[in-house]
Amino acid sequence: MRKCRLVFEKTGRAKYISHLDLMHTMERIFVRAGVDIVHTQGFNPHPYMVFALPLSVCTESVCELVDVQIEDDESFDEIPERLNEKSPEGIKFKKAYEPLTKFKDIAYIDAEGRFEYDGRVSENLLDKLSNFFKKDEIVIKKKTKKGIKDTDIKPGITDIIFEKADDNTVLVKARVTAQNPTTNPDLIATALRELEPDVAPDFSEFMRMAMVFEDGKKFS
């Protein structure tokens, strides 16, 4: 038995799968696969699978964690192959190793993402959607475990640039905090609609790029 980090992908079609189905999509995956993992004791076991960060619907990833713990001595190399062969478009599977560090540690998620525009892409509109960001304080209504409440954003948003495209987009790059608190990339543009609708894009969506240990270096 052996601890096995996985590093996957889930894009395209496969970001309309809720963190729920994905856990059962991975289990199928596994089964398919002939790859025997742990499984929980009890009345109705289960996979050992803990996730690093759980993705929200709607938003990609190129850096997703999962790990589980291997029931035989295969090598951690032919272990993505297998499980590629056997996963739905969009779930891809990019290494496997033995895991040295500790989801808790993940401090930040860089991410990047798109504004589309109705052909008003400008400098002055870049100028202010940095200058809105540059506030003391972002405070929007977020929805809770217990119900909605004013959440201040700004804390949670540690680096973020916004650069043209074409006359219909800009990209958006930031680093926003992982845990303690959760920000979810999304909350930028949610903050424009609900506080700055002037510069809010038409539509918008974010890609998470890699995970951050606190000193900057990517999470592995």
The other form holds:
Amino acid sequence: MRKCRLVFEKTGRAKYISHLDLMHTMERIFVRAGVDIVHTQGFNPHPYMVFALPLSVCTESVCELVDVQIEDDESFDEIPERLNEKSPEGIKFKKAYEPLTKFKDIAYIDAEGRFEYDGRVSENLLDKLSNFFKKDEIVIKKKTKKGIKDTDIKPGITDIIFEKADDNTVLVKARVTAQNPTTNPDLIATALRELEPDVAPDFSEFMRMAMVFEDGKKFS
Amino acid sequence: MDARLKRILPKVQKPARYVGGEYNQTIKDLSHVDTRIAFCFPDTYEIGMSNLGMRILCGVFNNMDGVWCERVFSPWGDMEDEMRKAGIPLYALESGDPVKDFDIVAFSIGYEMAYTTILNMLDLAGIPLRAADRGEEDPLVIAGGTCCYNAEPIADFFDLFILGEGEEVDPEVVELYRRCRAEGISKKDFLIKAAGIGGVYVPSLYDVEYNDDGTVKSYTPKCGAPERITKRIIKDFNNSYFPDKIIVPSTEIVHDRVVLELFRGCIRGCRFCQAGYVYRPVRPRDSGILIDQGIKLLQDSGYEEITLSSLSTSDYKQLPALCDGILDWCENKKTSLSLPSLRADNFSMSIMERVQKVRKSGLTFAPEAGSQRLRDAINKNVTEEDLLNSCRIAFEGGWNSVKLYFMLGLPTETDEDVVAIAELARKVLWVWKNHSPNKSRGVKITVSTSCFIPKPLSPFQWAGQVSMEEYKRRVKLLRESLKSKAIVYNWHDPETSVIEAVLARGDRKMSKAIETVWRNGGKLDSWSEYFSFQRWMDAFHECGTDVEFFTTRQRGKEEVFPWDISDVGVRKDFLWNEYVKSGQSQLSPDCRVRCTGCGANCLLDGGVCDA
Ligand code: SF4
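Okay, that one was the form predicted alone. Can I see the form predicted in complex with the partner chain too?
First the chain shown before, then all remaining chains and molecules of the complex.
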């Protein structure tokens, strides 16, 4: 048995699959493709599958990572194609390789978002957005298990820029902290809705583009 | 994906069930498609995707060149609200296209409580509810499924119904539809032609007259429609279509596993059971074929669980061979076989033992009645000895949880019969005390009762249902008789049973009440979250539907029923005879012991049942 890291995309209709459902779906993809993976021992064995960072439902990604253990005679090169043949729409495996790094070293996530404004995009809007995120702190109400808590999300947003895409759409490029704390890019829109409703988008969606080391290099 | 849909999906629970895109979905190139079918299941995705019939028939349609069949389910309330707010009409999962733009909208109707959901789905699709209000431009709205044997309460909403098994007749209807459309034939004339296809019921081609007392006087066919509609069956079940690829949902559904259908029909003849009569005659599928199908589906789907489905699985003659075949394949894999509840009388220890290695779950038995006398009256051919013996084997094998299902309100039931349920449960407990190898883990015996619903085309179609008050009194009596910590008693509320009883034996006049319930917010009535007894009673009251006429009323031998136009093979005089015998607590043998001449054999070529 040896470790195998898979890079996969979760886009389009697949973005609505929850993390829990994704685990079942993955398990079945491996069975269908005939790629044996190691299972945990015990009463209720389940596949040993470690996801780098769970992706929230309704968010797309082109850089998801999952570690599994495969038979020694499996070839890394063939695995992605074999899995893709047996995957639902929107789940696409891009690479398989022996992992040399640890998920705990993922420091940031680069995400791109689309902010849709129903006919309200202007130069002025872009400035307002940029200025908002230049503030020293952005305190929003966050639901936790112990009720609603004030949370400053500013430290979680390392970089953010806004670009006009068309008359209705602003593109957002953000680098957010991946762990300690994990910053969900959706919070960018949430913060606007809460604190600056004038410039809050009518609809927003994000896609994870890359996972990044502390030093800014791409994690793989 | 529709931009409006994209906006609402993040707001609803479990959005994955509203987008399609699953493994093995069928996508066709529209330039090669001339007929689009929206296969509608009037319940949630989780329930509908668990339905084997839907999977089979979607496959049958998609096997036709130029036909693309897609799936449609009912949204849950939160999704429906968002769809209505955003102006998104009901759409099909594969393409996302509005159902209104399809050629044929086909509903699968397995239970009466889905009627309001059908109306809600039609409305959400923007299709006029009543067939009479739909024009040439609207889709053809059709239905199949068990409820269609008495389609009368919903007759006004459909252009045609298909009686019986759809594998052969469904494509015949679609082919006729295509021919008629190509020749520019009107919908009305198409329907007249369709009525000539065996198994097709076109309700608009029948004039119904009623007697002064509200019972049916007559059904008069028009335009050459047949007097009665004979249901269709697959005569050669070994060679009938079975999907070799199944859609694997990307989100959890109710029955998330491979399902094998062992046979159609049932040899038993339990008198309360509609399915036992309307699905006759028995037609098994060879175990070799089933093992092949099962293995293929497990490999292709990636499912790690397979189960067997049929009306009375333990009556499948090749059950040991089938289980062995599947279990052999499962060996050294993580795949497991789960068995449905087996009959108590021919409970096979060796099978249970092998299955047990893979997975141990609670056991379920359905004696249906507590006393031998009442079990004889309903022709449930299970003795107390059989049941206790099965429980003993199970307890000895290490099981420590048994569920026992009963009905209250069965015809001829007395208080003694009710109390006998408690006695039987106590005997099961006693068996556990005497035979469990490991008593430290305790035992859980669950007794469940539901309120009996007399169904059309069963021997009890003449019987009155007990009133709600009477059911509740019997529940109380049983509860007081069941005093043991190891025995848990669950009883179902009778409210749904009463409504279901009204609809099951309803007539054509009832469509108004059903529509009223829907207009007052009724939908997803099989879900307690949505069901409102009061809403139904108010609508019945408003529309002049006499509830007791349909529920508690005892019918006479000569009464003409709304469903008498449905010919399921089993003759009415046979059913009456069974009803009379039930009053005398007289058993009828099962089809294997002796053919009792029900008439269903006439549906087969040569007229010989292979029970
Ligand atoms: S004809 Fe005889 S064997 Fe066939 S289903 Fe009827 S009773 Fe059973």
